[in-house]
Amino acid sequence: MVRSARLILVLCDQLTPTVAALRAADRDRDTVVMAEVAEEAAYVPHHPKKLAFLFAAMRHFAAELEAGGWRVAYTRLDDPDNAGSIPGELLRRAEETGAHEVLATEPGEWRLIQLLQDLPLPVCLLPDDRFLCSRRDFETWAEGRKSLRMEYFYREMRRRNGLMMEDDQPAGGQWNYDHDNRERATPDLFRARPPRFEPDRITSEVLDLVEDRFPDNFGDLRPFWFAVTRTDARKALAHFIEHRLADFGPYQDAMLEGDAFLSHAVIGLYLNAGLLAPLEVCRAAEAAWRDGRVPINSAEGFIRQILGWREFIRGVYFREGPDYPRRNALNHQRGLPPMYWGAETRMACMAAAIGQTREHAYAHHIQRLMVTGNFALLAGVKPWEVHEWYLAVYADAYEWVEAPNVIGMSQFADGGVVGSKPYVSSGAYIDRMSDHCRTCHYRVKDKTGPKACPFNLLYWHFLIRHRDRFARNPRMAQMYRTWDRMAEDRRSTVLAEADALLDRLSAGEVV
């Protein structure tokens, strides 16, 4: 191999031609290092579609770099000389090329940052400036605040980037339009679906590799239809803007049997891997609104997910430090129920969310928060196990984005850093926002008895076992007043039946 001045590390979620390490590199003297390694492929049992997406996208990106004149040292998973880890590959390539320094864009995971810092080579970590709020800027915003709330951060980001602003005021006179975005959806055979991209030769080779190496991982590998290049990711974005963004707002919290996508963008995996940039996505949505193609509530709601929430949780992840995913403020100790890995369940909403996760490596935010996340929280599942499940099964999941959403937002395991109260609900919420309850084994109207919805029983059990923590929370006080007004015999029945349900969960029985 040609001698190199430096090694330029490009990770699987840094597939951006202008990523910091590539901008700082010398195309004529440096060597780009990219590697598919066992350590990253197996530290959680990743969904086969996630692995295939990342390997295929990496191979296409490496080919684009080589076509642009870069020298790329690319290691495939089945390469007999593969060192099996990112540090191992860097050391191997340093020995081959004579390079004595590594230039890298800061990874989005504390684990990888530590691995690079421990490397017996000088490593220069550059800030990942593909995000719209740097780590330093977030720290400045957060400093001195009693609590961190996304809404105020979002407003500052709107002002800073000028998105959907009229002078210094929000377009339409409101910062958000959530009250317009809680409609229940109905089945629609003509609703546009996300575009599907036929695997080319490179992607087909990756599919065969993943099928051979990870036959037992949870999830369906085929059919595989994700975009794996920036060109196709942009096509997916354009299709969403043209065909589904208009209805995104009102139906973003809705769930339907047999419709995994509704009007969602399904571009999170492209954003988080670097095939799309957050500002280009937000500007595309803003342009559609300014052109009169989509209503303001849909454009604003979509932009808030990226400019507000995505940037906010990244700031939280790095501010809170490496121990964040291990937090367990509520001391939940139950193991993750087998249904999360595809075992039978009689709950229609859980079966739908987990089933489409298995099929597509995707579920939208309400399915993650108010179905699978809500159930795990109510049941008292260990947050670390919930975290690892989400990290494994979703194609858009990396620790910086997944951990605050699960440990903070979904499981309240951070004790209130992300949210001011736990996101728990009975079956009534799911009934209101979906059609799942119509076909369920359980009856959502039943509060007790053999057909009582498990969400109904576990909702009260959760509130009572954590009463000391939440009773004085002004956003939860009404729930406790409702409980206190119940007849004593009914309260006893609810708690006894909830205990029995939890016992069945712990025994691995079908719920």
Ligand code: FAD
Contents of the next structure:
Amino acid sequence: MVRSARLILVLCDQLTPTVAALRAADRDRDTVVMAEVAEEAAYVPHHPKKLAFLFAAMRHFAAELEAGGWRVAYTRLDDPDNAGSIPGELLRRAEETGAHEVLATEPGEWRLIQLLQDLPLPVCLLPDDRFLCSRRDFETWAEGRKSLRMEYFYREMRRRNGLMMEDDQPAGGQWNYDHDNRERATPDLFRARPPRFEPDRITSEVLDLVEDRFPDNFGDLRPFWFAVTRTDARKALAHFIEHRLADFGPYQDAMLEGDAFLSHAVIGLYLNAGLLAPLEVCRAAEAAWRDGRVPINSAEGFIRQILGWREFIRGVYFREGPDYPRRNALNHQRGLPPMYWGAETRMACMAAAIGQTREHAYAHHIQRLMVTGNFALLAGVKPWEVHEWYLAVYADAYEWVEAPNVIGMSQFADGGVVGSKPYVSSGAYIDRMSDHCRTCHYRVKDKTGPKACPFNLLYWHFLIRHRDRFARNPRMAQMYRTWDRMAEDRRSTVLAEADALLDRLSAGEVV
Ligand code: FAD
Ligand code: DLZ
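Alternate state requested, the form predicted together with this ligand (shown: the form predicted on its own):
First the chain shown before, then all remaining chains and molecules of the complex.
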């Protein structure tokens, strides 16, 4: 191995040619280190499609760097000399090259930051400036606020980035067009599906490796259709802007049996791995609106997800600190039911969300929040186990983005940092936004009885279990008034049947 001055670490979610560590590196004297390692592949049982995506994207990116004149020390998972961890690989490469310093872009996970800081080598961590709001700017924005609300953060980001602005006013006169959204969808054979990319030789080798090394991980490896290069990720983005963005706004909350993607972009995995940049995505959506190709409610709603939610969520992760994923404000102690790992369930909505997660390593936001997340919260599942599941099964999952969405938004385990109230609903919401209830074993209109929808029973059980905490929340007072107006015997029946349902869950019975 040629001697080099420094090692330049590029992690699997830093696949951007202009990532900070590469910008600061010297192509002639430094060595880029990229490594597929057992430790990162095993801290949760990642979905095989996620593993294949990351390793294939890493190998393609390394080849591009080499073609661009970089010296890359790339370690494959099955390399006999593989040290098995990122620190181990850095030390091995330091010995080989004589490098005496590591330059890295800050990882998106406290655990890895700590591992790098503990390395017996000088490590220079550069801020990850692929985000539109730096950690420091988020701190400044958050400083002194009683509560952090995404909507105000988003307005600030719109102004600062000049996105969908007319002078200093929001385009069209409103910051948020959600009142035009939240429509129910109907099946449509002509709705464009996300494009599929044929695996090339490099990707096919990775598929064989993942098949061989992770045979028991939950999820279908094949057919594998994700983009694994920036060129193809851009094609996926262009396809979305052309064919599905127009309907993104109205149908973003809709769910349909047999349609995993509806009008969603399916680009989270590319953004988070560094194959797409947030600003290029937002600018593409804005341009489509300015050209009259998509309505304002769709363009604004989509940009808000990236410029608002994605940046806000990252700010919360770093502001809240390393203990965040361990929080459990509601003291929930139930184990994650086996249906999450593919065991049978009679709930059509859960079967659909988990089934497509198994197939595609993907579910859209409302499925994650109002189906699988909602059920875990209502049933009182330990947030840590919910967190590990989400981190494992989605191709776009890294702790910086997954934990605030799961621990905060979905499980209210942070006590209200991300959301001012828990996202809970009965079956009525799922019925309103989907067609699942039509084919379900349970009856969504039944509030009690043998066919009562489990979401109906558990909804009230949750509210009553946590009455002391939530009764004074003005956004929840109406729910408690509804409960208090119910006849006494009906209330007892609801709670007794909910208890029986939870007992069946604990006993491992099919629910
Ligand atoms: P679209 O619906 O088309 O939205 C476009 C983009 O907006 C997404 O690609 C994403 O980059 C961004 N976005 C939208 N909502 C959020 C959000 N709440 N937080 C951050 N970015 C957002 N997103 C992840 O990237 N990784 C995760 O591990 C993850 N876990 C989640 C867990 C739960 C319980 C919930 C409720 C949400 C989670 N999200 C996560 C947010 C969101 O569900 C996904 O970003 C989205 O479903 C990805 O699919 P898409 O690309 O089709 O997104
Ligand atoms: C998620 C993941 C996996 C499965 N494997 C690797 C790997 O082999 N090499 C690597 O550099 N990164 C991997 N990652 C991502 C890290 O675990 C971590 O989540 C992110 O780098 C945090 O920003």
